[in-house]
Amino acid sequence: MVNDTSIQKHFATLPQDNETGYKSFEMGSFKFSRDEYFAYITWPTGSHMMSIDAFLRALMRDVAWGFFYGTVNFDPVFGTTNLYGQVEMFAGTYHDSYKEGGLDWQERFESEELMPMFKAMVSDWTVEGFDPFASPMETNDAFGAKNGDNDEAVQRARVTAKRMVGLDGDTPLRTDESGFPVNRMFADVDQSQPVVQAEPGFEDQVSAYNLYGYLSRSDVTWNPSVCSVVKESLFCPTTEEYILPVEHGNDRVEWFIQLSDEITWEVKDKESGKPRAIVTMKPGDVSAMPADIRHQGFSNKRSMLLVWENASPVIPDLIKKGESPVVPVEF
């Protein structure tokens, strides 16, 4: 079922639960609440629950990515789809059983209206000591009654370069002095930097840096930064450990280059969630995730991944019209 009306209103914050101390939230027909262990989502035709740690990790990525490209599935039932200016929040839309049972529901919101609610929810529901950006071995758990917050973690600013990391006027390199120590799993990564001798007059245009050293100091997982921009081509490296907290449904082809260690990807049909492939990537492997799938990664050791995105705003419409393929090449 669909409610296509754009909601032009602010979200509602409901009274705190007297037992757990957490606030509840409401946006359109969707209501959100949590207790010591679970997040609860209700809508006019159904309801759903998720373990609170999994929900917060997914919510944190949706906030940090600005709803990202395409669909962010928190799990097989609930998620959001970025319409670039508007966001579709759904439950059961991409789940065959929910649709067959008439339990599916989706509503469209202005992005600038939905994002404040998501930010307020991740702030109120994140307890002291829990970092939804971190791997499980780097943080305390998310469970229990309301106990402080961790706004320092959930309000991290995503690194977004306008040119290339390290160039004058753009994002600085990560160093010990800037408060980014080498991660425990990357202690063996060479930290030396390349030497660049630019011709006079070109010092602010020619640069190089140690990408492995830069990534070894990342204090977050599954959160791609933007380290270089050439027109609409974005290089977005990231470090991955444990499980990607969402199933990402593409609206364009997405390229992966495995830089270190290993990631296993579960690839499913975007609309139904039915399995399509399992892809194991090792250092040097390159893969393209098609525009008609969803994917979720698993990494048993912190690994480095380079994600290459074409940020062109016209691609989703071209694919919908059949004017652009869903794969990079057809054999």
Second form
Amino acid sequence: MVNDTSIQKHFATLPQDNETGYKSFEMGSFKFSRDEYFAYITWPTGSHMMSIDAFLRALMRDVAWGFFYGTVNFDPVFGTTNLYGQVEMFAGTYHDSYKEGGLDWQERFESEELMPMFKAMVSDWTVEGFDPFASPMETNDAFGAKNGDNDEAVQRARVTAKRMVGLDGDTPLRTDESGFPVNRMFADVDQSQPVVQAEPGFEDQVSAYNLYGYLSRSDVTWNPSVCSVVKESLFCPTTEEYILPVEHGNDRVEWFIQLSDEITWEVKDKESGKPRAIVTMKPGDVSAMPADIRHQGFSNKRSMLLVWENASPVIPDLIKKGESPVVPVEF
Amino acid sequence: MTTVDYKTEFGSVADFEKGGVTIINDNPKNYVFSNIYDVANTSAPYERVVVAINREYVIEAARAEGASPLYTNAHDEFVLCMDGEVEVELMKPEVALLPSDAEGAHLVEGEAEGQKMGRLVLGRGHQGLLPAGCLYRFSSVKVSVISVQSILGPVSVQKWADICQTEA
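Could you please show the structure of the form predicted together with the partner chain, as a counterpart to the form predicted on its own just displayed?
Expanding to the full complex; the earlier chain stays at the top.
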């Protein structure tokens, strides 16, 4: 086991493989390669393999979310933890058996140095026709030898409204004309806009839009996007279909409000991965995700979920020091 | 090939079904699980019930029925209509009614004077801005449901034991 907190500076991109055409990558002492079906990860005390489609879907979220809040478990073995400015890459750190066997390993990187490597990897390993943001029924597969790319898909920018979607100078509404048709599973969602009557001089203060219509036009899944902001309180609604490609480990309390349809959440202990609860959410349901769990969602029909985050940078430290509880309220 | 006719399920105050927490090895209270339509069904009109809290920040749910009191704020808030139709009347007070660091929504007693800013009519799924420093009032002809992204304040009502799942 290594718990080295020094910053790793070794990065390398190796030439493309003669047989498959894919590049390999080195970050610290972690090494990454892929073939037609699998991603391979090695580190000094162990190795691991994942189906390449699952790996790319997880990698895509880690890139799009900027390492997100807390831990992004690609699967029960491999993942990253956001230290906000730095990132910890780990293997087996949150897996009891790997830890007991001494196979766990973690290394720390500067976020701004690791992110370009992750972006290069998702770009090189994503073939033409595969969109790691899309639901499985809306994309081709990720398998086979190197065949083009899909940079248009993997370089999508995450939507982050500064105040509210639709305000002048802020994130624009989605329309057919701007390339956001209504998703096939939301064809019945009302697209009418609210009545907005602003007196002269108040046009930038009197504003509303159809959030459900906006969400019905999302071209990505499991990708929370900021739609309204009250100081550090971020409304991050998203549309969900199939399975959240990662197990998200919380470093703060997070909240979910189910806006439409249904999601089942498997909740496990953040450190050990042992199951703790199953949360079934139907329209109008509200549930907290405590700061000491990891969770993964399953949605059999595309659904609308409001993810609500407190973006305060001080919370993880307060929780570590025991100065902020892992649950939002006690009653 | 069979074509699936997808139907998007939204809840309403008259027709909703709660999910729930199935415990494997935990305390159900840790999930603070409730349902906004259930809260609206069991609360007084415009009782701003906190259904989610993250330190000082809150999401309040309310049954919108008739006219609400007049509120003011010192920071932006956002209202989401989750059932029915709600009108929002917005005014700008002649002088600021709250210090700039005041948090949450505050009741305004009596008839406040202000310049008309405009109005919103929100249907299900519509989100509207309640801009910092404004006066606002909700009204709804029929029973409707709103949620508000805000900060814990004097009109926020916390009654967790009444609204949340407490047993496995």
